[in-house]
Structure formats: C-alpha cells, structure tokens
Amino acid sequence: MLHELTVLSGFDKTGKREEYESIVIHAGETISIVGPTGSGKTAFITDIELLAQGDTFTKRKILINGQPPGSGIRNNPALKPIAMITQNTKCFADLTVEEFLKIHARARGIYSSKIIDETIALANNFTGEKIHRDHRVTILSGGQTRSLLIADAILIGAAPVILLDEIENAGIFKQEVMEIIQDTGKIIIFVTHDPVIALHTQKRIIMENGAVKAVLVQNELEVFAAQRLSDLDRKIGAIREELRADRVITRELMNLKFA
C-alpha cells in the first residue's frame, strides 16, 4: 500500500538547490502545479513518474512510504504504482479499444471481461463524442484518448498516483473527471494552468525557474472561489457543446443557460 510520496528537492535551472527540503503527499490528497510556461512544472511530475533517485536533470529523490523504492518498482511498469497521462497521447498499435483495454487487464493479472465494459463506460463520462468496443484507438482524438487512459488508469491499472499533465487541453469534460477522481482516495496531481482545477485542490505546487516557489494550502475563500467558477465553467461548457451540435445561440437559451 502507497500510503505517502516524498519529493526530495533538487535544483533550478542556473543549479541552485530548492529552497524546501521535502514536500509529503498523502494517499487521498489532490495537488495542483502552476507556474508560467517553462517553469519546469512537467519536469516536477515527470521525476515522480519516473521515481527519480537523483538521476535526472533537477536531482530529485522520490521516497515511497518514507523509502526510496526498489529497482523492480522502478523498472517494471506492471509494479509502477503511478500512472501518468500526458499531451501526447498517441497510440502506434492498431487495436480496437476492446484489445487495447484486454492487452493491459492480462498483464495487471485481470481476466473478467467486465472491467472493459466499466472502463469505456467511465471514459464516456469524460468525452462527448462516445468511445465503442470495436473503435481502433489510432483513429480516436486526442480528448478520446486522453479519457480512456484516464479510465485504464484508475480501474485498470489501479494506481495509487495519478498525474495529469494539462487536462484541461484534451477537449474532455474536466469538471467530470475531477469529481469522479477525487473520491477515489488516490494521490491526484494536475499539471494546469486552469483556475478551476487548480483552486479545487489541497495543495498548489508553485513553479519557477525549474524550482519548487512555494506551496500553499486550499483556504476557505478559496473553497468558495472554486465553486462559483466551477459554476460558470460548466456554463460555459454546456454553450459549447451546443455550439458543437449546431444549435444557433438565441436570447431563450442565453437566458436557459446563465440563469
């Protein structure tokens, strides 16, 4: 059981140490990274993905359970207690999502053809055009595919940490997987650059210069901003989608959707 993860500090840019000494994750937290472009936000949860041990570019540690994690842990992804959906999202293997889906379920050791059913049906809660059996996953989009690795992550692969590199640009329905994710009890950690995600968090990670500025804790105020955001978010994602289905914008559905 992953019951913390420790991210030990390293260095910025110029090589100057971080000016923390380690920062504890809990099982069940949920934690944003913000910060400019190129402030190094990737490269923070990259070295959680890859378990770093001082051997990338920053010379961070990532500790499991207070220890630094073994080599098969690092080095099998069937251990890897993290999964990590990126921008690039691309699949080269021409399988349909059944086989794709079966393919990952044999090598985690599970055999009920029920959890394929499960897992597309979550993954068409985070998209609104539908993902099927028999799709072949080289030709789903972006939004499609990022849902459905999102899906496979936390019923399939059932890892404990989850990160999220900028879901909020995969065209998926944010709000959805937010809400379904965060009961899971799972380590949560979105790299974004969006206020409603990243005011919904515990924690936010502050990036700078390829360094950890700060980090600092959800107040209530904060609470409440994320709410009305949310509100106005979901809003404004009910007009797009009605955008998407063609439907001309009038005064009576203005008035519908913003009341």
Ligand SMILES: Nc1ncnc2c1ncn2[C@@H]1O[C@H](COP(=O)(O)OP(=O)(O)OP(=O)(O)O)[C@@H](O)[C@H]1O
Contents of the next structure:
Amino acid sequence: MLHELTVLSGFDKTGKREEYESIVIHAGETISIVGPTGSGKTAFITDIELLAQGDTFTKRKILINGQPPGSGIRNNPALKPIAMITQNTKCFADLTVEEFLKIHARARGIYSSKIIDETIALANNFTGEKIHRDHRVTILSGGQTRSLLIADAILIGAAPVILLDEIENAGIFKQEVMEIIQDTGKIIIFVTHDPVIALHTQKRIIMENGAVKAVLVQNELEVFAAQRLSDLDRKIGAIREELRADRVITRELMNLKFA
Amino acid sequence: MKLLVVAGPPSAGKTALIKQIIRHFHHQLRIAFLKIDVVKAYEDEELQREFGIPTKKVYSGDLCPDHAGVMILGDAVEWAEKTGADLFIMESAGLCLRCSPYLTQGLGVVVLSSISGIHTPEKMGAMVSLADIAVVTKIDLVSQAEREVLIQKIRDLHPKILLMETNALQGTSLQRLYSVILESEEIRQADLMLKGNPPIGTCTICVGKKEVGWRHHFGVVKKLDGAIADYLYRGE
Ligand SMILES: Nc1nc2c(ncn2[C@@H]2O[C@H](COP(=O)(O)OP(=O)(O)OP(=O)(O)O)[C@@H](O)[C@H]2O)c(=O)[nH]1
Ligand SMILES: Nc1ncnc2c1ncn2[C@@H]1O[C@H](COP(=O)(O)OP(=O)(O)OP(=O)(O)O)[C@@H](O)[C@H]1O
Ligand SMILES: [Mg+2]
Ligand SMILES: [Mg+2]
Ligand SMILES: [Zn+2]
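Let me have the form predicted together with the ligand next, following on from the form predicted alone.
Whole complex next, starting from this chain.
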C-alpha cells in the first residue's frame, strides 16, 4: 500500500538549492501545481512519475512510504503505483483503440476484457465526439486522445497516484474528470493554469524558475470561492455547448444560463 | 576490458545513451569508443571533444555494417586494449536487419525510440531478439500509456530481455544499466564469437545482376511458396 509520497528537494534552473527539505504527500490528498509557463511544473510531476533518484535535470529524489523505490517498481509498469497524463496529445502507435487498451491492460497486469469497454465508455464521458473501439489511435483528435488517456489512467493505470498535466486544455469536460477523481483515497496532482482546478485542490504548490516557491493549504474562504467559480465555469461550459450545437444566443437562453 | 555493443535504427538515441554512460563512468573507468557507420558519422569527433577519450570510426561502405564490424572487431579490440581502456563501447549503424552485431561476450544493447512506431521491434529481427538489454528512449515525447504499450510489445517478443526506458537527454532511470555494465565480465579476445548466425550474404543481385524479376536470378536464394509470407527469401 502506498500511504505517502515524499519529494526531496533538488535545484532550481540556476543550480540553487530549493528552499525546502521535503514535501510529503499523503494518500487521499489533491494537489495543484501552479506557476508561469516554463517554471518547472511538468518537470516536477515528471520527477514523481519517473520516481527520480537525482537523475533528472532537477536532481530531486522521490521516496515511497519514506523509502527509495526498488528498481522493479521503476522499470515494470505492472508494479508502478503512478499513472500520468502528459501534456502530450498525440499517439504514434499504429493500433486501434481496442488493441492499444488491450496491450496496455496486459502491461499493467489486467486480464479482464470488460476493462476495454469500460475505459472507452468513460473516455466518451469526457469528450463530445465519440471514440470508437476500432478507431486508430493515431487519428484521434487532441481532445479525444486526452480523454482516452485519462480514462486509461483511471481504469487501466488504476494507480494510487494520478498525475494530470493541464487537463483543461484540448476542450474536454474537465468538471466530469474532476468529479470522478475526487474523493478516491488516491493522491491526485493537477498541473494547471485554471483557477477552478487550482482552487479545488487541498494544497497548491507554486513553482518559479524550476523550483518550488511555496506550498499553500486551501483556506476556508477558498473552499467557498472554489464553489462559486465552479458555478461560473459550468455556465461558461453550458454556453460553449450551445455554441458547439449550432444554436444562437436568445434572450431566453440569456435568462436561463446567465442568471 | 569490458565490451558494450550498442545497436539500433538510425536516430534512435544510441549516441545520446552512450554519452550518458560515458558521463556516468568517466571518472571511474577508462573508456574507448568505436563507431561503425555506412557513409558518414561524427560521433568519434564529438565524443573525443566532449570527454577527451580515445575514439575511432570505421565506414563500411558497400558492406553491411555488421559484416564490417565482424571483419574489423579483432583489430578494434586490440586497439582499445592498447589505449588501456577498461570499457570498450562500440556503436553500430544498425541498418541491416538481418544481421546483429552482438557477441557471445560482453553486453548487447538495442536502443529503440518511443516514437519509432509500435511494430518496429518485431521488424528488427535479430537486432532485438539477440540483445541482452533493450533501452527505450525519447520517453519525454509520448504519453505514459504509449510507452508502456511499446514496452509490453518488446516484452512479448523477447520475454527475457532486460528492459529500461529513459529520456536519454537527461539520462533518467539508467542506474540499472550502469550496474549491469559494472557487473559484466571481462572479454577474452581470443574467443570472441558472433552471437547470431549471419545471413547468407551473396546472391545474383549481390554479384551485380541488375535485371528485375525472379526469372533472371538463380543461385543461393529461393522463394518460399506462401509458407510464411508471399515473398520471403531464405538461403537455399
Ligand atoms: N527528446 C529526446 N530526444 C532524444 C532522446 N534521445 C535522443 N534524442 C535526440 O534524437 C536525435 C538522434 O539521437 P542520436 O543519439 O544521435 O541517435 P543515434 O541512434 O546515435 O543516431 P545515428 O548514430 O545517426 O544512427 C538527436 O537529436 C538527439 O538529441 C530522448 O530521450 N529524448
Ligand atoms: N530545476 C530545474 N533545473 C533545470 N531545468 C529545469 C528545472 N525545472 C524545469 N527545467 C526545465 O525547464 C523547461 C520548462 O519546464 P517545464 O516544462 O516543467 O515547465 P512548465 O511549468 O510545465 O511549463 P508549461 O506551463 O509551459 O507547460 C524544461 O525544459 C525543463 O526540463
Ligand atoms: Mg508543462
Ligand atoms: Mg549515433
Ligand atoms: Zn547485414
């Protein structure tokens, strides 16, 4: 069982030691990583994904339950307790969705055939344009690929730690994604530029110049603010769907959606 | 002296991986490097400049680079011994997929890029199946799921191979490779042998007949009638 994950500090882009000794993340915690572009957000979660041992640019080290991970865990996907959705929205594998998921399930030591249907169904909750089992993964759009990989991480990766890099991009239904992965007992880390996601997590890690600048705990006012922002975001989402569905804004719709 | 033979398709990241290995062992072992390529290679100058180690290159020209490797490896090992090297790294060009450059001694590493396509490992024949270690590079360019799918494909093909994945530009997750290299045995130059059977190297095309169509050709290859594939040639 994974009950905590520890990040031991490394160095910023100029080679200066980061100003913390360690950050401990407990099972069930949700965390967002925020900061300007290029500040090292992706690098931070990539360190976690690779279970870095001082062998990445940042020189950070990752411990599982206070211990350095064994090399089995680092090299065998079936043992890896971490699933990551990268910023990447392209698949190069010349396989159908079904073949892709099947091989990945095998890599993760899952042999049930139900998992394929479940994963495709879940992915289709996140995207407007449906994904089909015999689509080639190479022709999926950015948003569809994202949706498929998120569903894959949740059900096939099925790991106690889930890392998500900017899920708000690529036009998928992020509210649905957030609902499904909140309150699962997992560690969930969002890299994000989106204030709705950032305010919803229990902790925020602020990045600058390749280093962690601060770790903030969500305060009571922010819980309230997150709720309000979510309502607003849902309204924007509803309008987006209206526009996507070829409708025009009428007075009626204004009253309904902007109220 | 330890021997490391690194093979893989063009631009897979062989040199990037070798640089990480040299960077890691630089202060611990004396290293010599040989690149075998077909027409052009810059690795020798590059590694010589960056690390100041003895390097050499050999062009195979009209010959398959792995065949060339077999011919010159005796001399090359002697040269490396003379430089006083503890570790001799040989980078193959890896263009001919019928041959494999691995020897019965030392370590054979195949380097594969994550973006080279899912069917590449099975197309590479002996270059993958006779390797001791497979290193998948460029993992920074694809999703985690896709990396794991590629790794599974290689594992299906070669269940016993030691598999690793890395961002070769940073040298991530290579500790295991480093310890396998350190634990590998010293080679005995007198009985260096090829691991795989080299394919039959001559046919009427090899000797210069340019006509197209099987009627014009005869000799040491024959067509297998639909047994495995419509066109698969094996030595007679
Ligand atoms: N992003 C990324 N780029 C890589 C990685 N490994 C290698 N590259 C790049 O890929 C290109 C080819 O890498 P090389 O190491 O020269 O490949 P090679 O196998 O030695 O190529 P040849 O010797 O020419 O056959 C270079 O531009 C490298 O910088 C990696 O892990 N990630
Ligand atoms: N501590 C560090 N030391 C050296 N290089 C670093 C460090 N942190 C990040 N980098 C490098 O800086 C570059 C930008 O970092 P990264 O991609 O993590 O930014 P980001 O915050 O995710 O940006 P974006 O919002 O644009 O996705 C990368 O090339 C990364 O390898
Ligand atoms: Mg990023
Ligand atoms: Mg090279
Ligand atoms: Zn050959």
